[in-house]
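Just the one chain here, laid out as structure tokens, in the form predicted on its own.
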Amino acid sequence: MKTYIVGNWKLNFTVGEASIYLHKLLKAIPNYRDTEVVVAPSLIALQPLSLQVDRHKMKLAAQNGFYRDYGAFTGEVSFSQLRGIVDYAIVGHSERRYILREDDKMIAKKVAAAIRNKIKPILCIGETEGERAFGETKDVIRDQLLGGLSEIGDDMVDKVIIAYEPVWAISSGKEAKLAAPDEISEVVKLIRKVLTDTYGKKVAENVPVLFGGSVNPSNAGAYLTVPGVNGLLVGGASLILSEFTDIIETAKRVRA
């Protein structure tokens, strides 16, 4: 199984920008055969950075998408909009959960759109700080699991990468607790178990599943020897060019 490492640029960079930044990474970074480098630009650089991207170095991901293909909705992007631009899509990250209120059945739908549209869903799951401390962390985990996935057909599971990205590890403009190697092995865990149980055995092993939090090069190492973790959701590190390829390199050292 490849090892993917995902940039998510967030609300970072204008167009102009985005594409300098692009430009170096592609030149700092070779072709690399087992490692899927993938970076998720806000979406209005997405368009000129596709024509600008190598795609035999890196693929390019949205960070959200509408679930439906077209019709009255002011404002939206649909996935089938993002067809042939994208080749993967953020889906139910912790800051449009908790921050613009998306719920298990809206992410479900964008899962099943992003299929529909031969893009690859990257769906985010994770408990709060408050979750994991009532002991609701198997809960929390298990439903947005099962709820990201309940509207794409069984066959159609291993076409969905799964990032565990637990919120009160995500730094987002304060320092956040890191999340320790045998914690997040204890998800990954749980996450492979309930796929196994659901979907069955040969199904729980073909899905790719990430770590994201706070994610850096001093740490990258840790969690990618993590058993069970194929790669990593990158958040700030992303954004600084040797930080970044230093993850990259990271990747392609411990799986060598």
The other form holds:
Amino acid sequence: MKTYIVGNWKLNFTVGEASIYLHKLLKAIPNYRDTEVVVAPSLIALQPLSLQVDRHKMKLAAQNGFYRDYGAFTGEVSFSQLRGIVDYAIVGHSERRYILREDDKMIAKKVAAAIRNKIKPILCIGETEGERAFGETKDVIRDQLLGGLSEIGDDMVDKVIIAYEPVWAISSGKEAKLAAPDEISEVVKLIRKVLTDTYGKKVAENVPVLFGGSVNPSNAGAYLTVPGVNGLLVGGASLILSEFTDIIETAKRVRA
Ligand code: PEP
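Return the form predicted in complex with ligand PEP of this protein as a structure block, the form predicted on its own having already been given.
First the chain shown before, then all remaining chains and molecules of the complex.
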């Protein structure tokens, strides 16, 4: 399986800044066959960047998309409009779950809409600090995982990438803490167990599981060697070119 390094730019960079960053990133990285580099710029930058990107070197992801293909949904952009522009889409990021109130039902429809439009969803799941403290991590992970996959057929599950992002470890959190490799390993094992029990071993083995939460050049190597982790979803550090390229090179080295 490939290693995925996905940069989530969130609400940062103007279109011009995004284009300059992409230009520098394309110059800085060679064509890594086994490492899939993906960046998720703001929606407004996706179309121009899709004309600029070298898809042999890296791919684009949307940070969101709407679950209906067209209609009276003011302000939304559908996955059918994103089709051909992006290869991936982040779905169910905790900032959308908790700030924009997206629930598992809506997230499931978005996962299905992305797949229907030939876009690979990166389904984000993860517990809050309070849920972990109350011993609810397993239930939350199970509910968000099966809830997010509930609108697609069993034969489509291996078209999804899962990103485990404990909310307490994401740098947008008030006091982000670093997740320990053991904590990640435990949850990644649980994700694969739930996938195996529900969809069978073959499907579970083919679903990439990424980790995200304050990843930076000094911890990327340790996170990438957690058993069962197939890549990283990087927020803050993906905005700094030298840090992001460092993480990509670490992935190449660790996985070689
Ligand atoms: C994210 O936004 O998905 C993320 C993991 O952010 P950060 O790396 O900044 O914690």
